Structures are given as C-alpha cells and as structure tokens.
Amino acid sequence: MKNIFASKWGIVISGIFIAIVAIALQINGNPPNMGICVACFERDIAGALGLHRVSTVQYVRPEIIGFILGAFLAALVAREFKPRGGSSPVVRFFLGVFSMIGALVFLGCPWRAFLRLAGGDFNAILGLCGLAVGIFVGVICLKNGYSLGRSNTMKGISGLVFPFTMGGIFVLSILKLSASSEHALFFSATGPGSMHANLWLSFGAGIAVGAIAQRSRFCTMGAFRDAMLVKDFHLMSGVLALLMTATILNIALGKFNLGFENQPIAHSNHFWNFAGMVLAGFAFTLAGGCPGRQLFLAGEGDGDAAVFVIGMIVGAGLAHNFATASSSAGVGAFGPLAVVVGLIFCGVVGIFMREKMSK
C-alpha cells in the first residue's frame, strides 16, 4: 500500500490538517492557543489520575488517547504494528520526566509553541528558540556517538498493553468514575482543565490526527533535528504548514493577539521561557522524538516510547507537587532549579551514553 502521507505534499497536508483540528477544538471549547498541547493535556491526565492535586488542571483529555489509538489502528492497517522495546527504559523514563518539567516551565509542548505563535504570542518565540538550542545540543551528542541502544522485538501482547490501558482510562472517564472528592478520577470545575471541547469530537479528532501523523511520521523535534543533522527539510515543511495555517485561521476568526503581555495561559519571563524549552528540546532529542511522536510510536507498539510517555505523565505530577510548573502568574518557585537539574541529567546522559565510549 502506497503511503501518500510520506510524500512531500503528504507531510504538508498533515501539518495543515493538524492546524485545522487544533483551531476547531479551540473554537469548540479547548483553552485558547491550546487546541492541541501534548504536554498540557498529559498534565491534565496526570491530575485526573490524582498524581497531582491542582484542581484547575484535572481532566482525561480524549485527544491524547485518540492519538495513541489512531496511530495503533493506522499501524495495524499498514502492517507496521511491531512490538519492540528494551532500549534503556529507565533513562527514557527520566528523559520523559525532565522533558515535561521543561515544557511546563514554558507552558507548552512544541506543538503548542507553534500554536501560541500562530495566535500572536511572542513569548512562543523565546520557547521555540530554546527548543532549537536544546535540539542543537542533542544533535551534537548524536554526532558524537550518543545512543540509547537497540530495541528488541517483543511479543505481540507487549505492544498492546499501553494502548489498551489508555483506552481503559478513557472508558473510566466516560463513566465519570469518581467515588468521592478524595478519589480519582478528578475533574476540574474551573480553570484550563474545565475548558474542553465535546468529548466525542475531541476523541474523534485525536483518532484522525493519530492515524495521519503515524503515516506521515510528523514530528516537530525531528523537523529541527533533520534540518540540522542532514539538511533535510521534509518534516520542517509540515511544521511550517501547521504554523501558517493556524495563523491564517486565527486572523480570520479574530483570535490573533499580537504581543508578549496578556496572552492566554502564558507568562512573560523571557529567560525561563527559553531555558525551559532548551531542557525540553534536549530531552526530546536524546529520547528520539517530540511528545506527539512518542505517542504515535507507543500506539504502533514501541514500548520505549510508552515508557517516555509514562515518564512525562509522572513528570507532570512531580512538576505540580514540587512547584516547578509555571502559571500565568509566572515561573514556579522551584522551576529554575528543576531546569538546571534536568539539564545536568541530560548532559550526563548525552556524554556517557556514547557507543564510542563502550568500545
């Protein structure tokens, strides 16, 4: 079966489609400039599961489950569902933890950074510059022999555990399982967690994006990495298509607010917007994909990607429980320290997990 989404125009169509879906979800209830944000949505899921108790960001986001199941279905149809894993899982887990910490200091994943810029939020420029620097440092590690080792082929059931678990969480959210105010699942009554599009619209959109992104290999981190490493701009064309489409739609809908101040769910601390995404970009590169790409890989049976995703969800809980996450009021009390620790961790991993050193 020919994969049209892997073509030059296929990746552009994927970027356009993701942008349209993101803006549509915003119109239908998702937070402003957050039609899709993998980091923020996984943070909300962490809250719904009780991993943190910030009542304003607790909701099982159907989009995330949709991404995984959409990629799962697309991989099955294309015969690309290949359970695999065993490539430095503990390191991948902590890369997921620190990537989330960095993203929540900035307040968004790479997808949201582009969507924020498309809405006129100049703070996103600092975040995207930081993302590029973090990826650049990661690329230097790659050029010097960095590797987490090879994944091994695993039995079929191994690749099913994560998609089915996430599907089970979605079912529980439909049933509104909440024994009392002290038991999961938790649902926000106010704040960003209470702002969401129709459940089935969100789930269907997630399925569609997951399927298309799995076929096109859409990845924001990969776009920067390929441009830097091998001067390949295939993936970047899809990312730019997303940015341009979302910008045009925001302007047409009157949702474009140019400037640094008074941006939705954002802060204007330039240095930590930059530094938070340096950490996130560095961790994404060492792990082999942006948070969206990790979800799609997990859907097609990659257990290592699933471990990274779990690390991000746990990291979201830690970020709020230990006051490292930012808010519209500014950077969390321990956010700067957490970013420094995360950069040290990524630096140690990048230096000491080199194949050349093991020979």
The other form holds:
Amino acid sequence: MKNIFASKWGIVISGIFIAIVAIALQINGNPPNMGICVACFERDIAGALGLHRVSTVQYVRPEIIGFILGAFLAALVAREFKPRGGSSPVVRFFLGVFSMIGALVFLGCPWRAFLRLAGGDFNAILGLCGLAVGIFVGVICLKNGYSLGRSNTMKGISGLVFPFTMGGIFVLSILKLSASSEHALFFSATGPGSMHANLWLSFGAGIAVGAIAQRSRFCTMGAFRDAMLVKDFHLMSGVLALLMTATILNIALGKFNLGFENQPIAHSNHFWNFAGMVLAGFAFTLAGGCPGRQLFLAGEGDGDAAVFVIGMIVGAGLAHNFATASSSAGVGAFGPLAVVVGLIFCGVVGIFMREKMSK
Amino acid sequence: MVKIDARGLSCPQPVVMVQNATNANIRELEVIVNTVVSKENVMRYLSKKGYHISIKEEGDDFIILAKR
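Would you mind generating the form predicted in complex with its partner chain now that we have the form predicted on its own?
The next block holds the full complex; its first chain is the one shown before.
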C-alpha cells in the first residue's frame, strides 16, 4: 500500500491539518496559543493523576490519548504496528524527564513554540532558537556515533500496554472517578487546566491528528535535525506549513498579538526561554523524536518511545513539585539549576553512549 | 559492495550509517532495516544522492539495494 502521507505534499497537508485543528481547539475552549501542546497537556495529565498538586493545571487532556490511539489504529490498518523495545530504556526515561523540565522552563513543546509564534508571541523566537541549538548539539553527537543501541522485536501484548493504559485513564476521566476532592483524578476549576474544548471534540481531533501524523511521520525535532544532518527539508516543509497556516488563521480571527509582553501563558525571561529549549531540543534529539512523535511511535508499538513519554509525565510532576517549572510570573526558583543539571546529563549521555564508527 | 545492518536502530541512525558510506564514495550498498519509517528515510536519502534502488522483503526485514 502506497503511503500518500509520506510524500512531499502529504507532510505539508499534515502540517496544515494540525494547525487547523489547533486553532479550532483554541476557539472551542483550549488555552490561548495552546490549541495543542504535548508538553503542557502531559503536564495537565500528570496533575490530574496527582503527580503534582498545582490546582490550575490538572486535566486528562483527551488530545494526548487521541494521538496515541489514532497512531495505534493507523499503524494497525497500515500493518505497521510492531511491538519493539529494549534500547536503553532507563536513559530514555530520564531524557523524557529532562526534556519536560526544559520545555516547562520555556512553557511549551516545539508544537506550542510554533503556535505561540503564530499568535505573535516573540518569546517563542527565543525558544525556537534554543530548540535549534539543542538539536544542533545532538546532531554533533549523532555524527560522532551516538547510539542508544538496537531495539528488539517484542511480543504483541507489550505494544498494547501503553495505548490501553492511556485509554484506561481516559475512561476514568469520562467517569470523573475520584474517591473525594482530596484524591485523584483532579480537575482544575480555574487556570489553564480548566480551559478546554468539548471532551469528544478534543478526543476526535486527537485521533485524527494521531492517525495522520503516524502516516506522515510529522516531527518538529526531525525537521531541524534532518535539515542540519542531511540537508533534507522534507519534515521542515510540514512544520513551516503548520506555522504559516496557524499564523494566517490567527490574523484572520483577530487573535494575532505581536510582541514580547502580555502573551498568554508565557514569560519574557529571554535567556531561560532560550536555555530551557536548548535542553529540550538536545534531549529530543538524543531520544530520536519530538514529544508528539514519541506519542505516535508509542502508539505503533515502540516501547522505548512509551518509556520516554512516561518520563515526560513523571518529569512534569517533578518540575512542579520542585519548583523548576515557569509560570506567567516568570522562571521557577529551581528552573535554572534544573536546566544545568539536565544539560550535564544529556552531555554525558551524548558523549559516552557511542558505537564505534563503521568505515 | 558494503553491507549495513541498521535493524532495530532508531531514527536517524540508519540514515547516518548510510551517509557515512556515501561520503566514503561507496557505489554499491546493501542496507537492512526493519521498520517502514527507516526504509522510507534511507530510500529518500539514497535517491537524493542519485542511487538506483531496489527493495526486497524478507520476513520482517527490508533489504535495500542501492547502486550508483
């Protein structure tokens, strides 16, 4: 079966589609410049599960679960569902933790960085520059033989565990299951966590994006990496299509607000916006995919990607419990220190996890 | 003829291995991968570099033969 979404136009259509969905979700209730943000939404899920107790960012985001299940279904139909794993899972877990810590210093994953820029938020430029620098450092590691080792094919069930677990959390959220107001699941009454589109609209949008992105291999980190590593602009064309479409829609809807100040769910500490995303970009590159791509890979049975996602969710809990996450008020107390520790971790992994170069 | 076994390696390592071979001016390559994504990526890279490509499927593996 020919994969039309892997074509030159397929990736562009994916970018356009994701932008339309993101802006539509914003109109229908998702937070501003956050139609889709994988990092923020996983952080909200961490909050809903009680992994952190910041009452303003707790919600089981149906988009995230839709991404995984959409990719799962698309992979099944295309006969690409292939349970696999065992490529340095512990390292991948902590790459997930630190990528989330970096993303929450900036306040967004690469998808949201582009959506923020499309809304006129100039702070996103610092984040995207940081992302590019982090990916560049990762590419140097890749050129010098960096590898997390081979994965192995696994039994069918192992590829089902993650999609079914996330599906289970979604069911719990529909039932609003909670022993008391002191117990998980938690749902924000105020703040970004309380702002969301209709549950089924979010879930359906997630399924559609997950399916299309699984077919097109949409990846924001891969866009920069391939441009730097092999001068291939295939994935970049999809990302640019997303940015342009979202910008046009924001201007048309009067939601375009140019500048650094008074941007929604953002702060203007330029250095840490930049440095947070250096850490995130470095960690994504070492792990082989942006947060969105890791969800789609997890859906198609990649257990290593699932471990990375779990690392991100746990990382979100840690980021809020240890005050490393930023807020609109500015950078968290331990944000800078956590970024430095994360960069050291990624540096050690990037330098020492190398295979001998084959000539 | 150089053989590259990139099975089980995550993106973009298969392409990096192939790039090392093409940079060394290897004219004939056999690349084994075991995911469709790796197959697509390696094929896109090699065809851009002007290689003629043929594909064989063996079980779960894809064998990409490239010549220039």
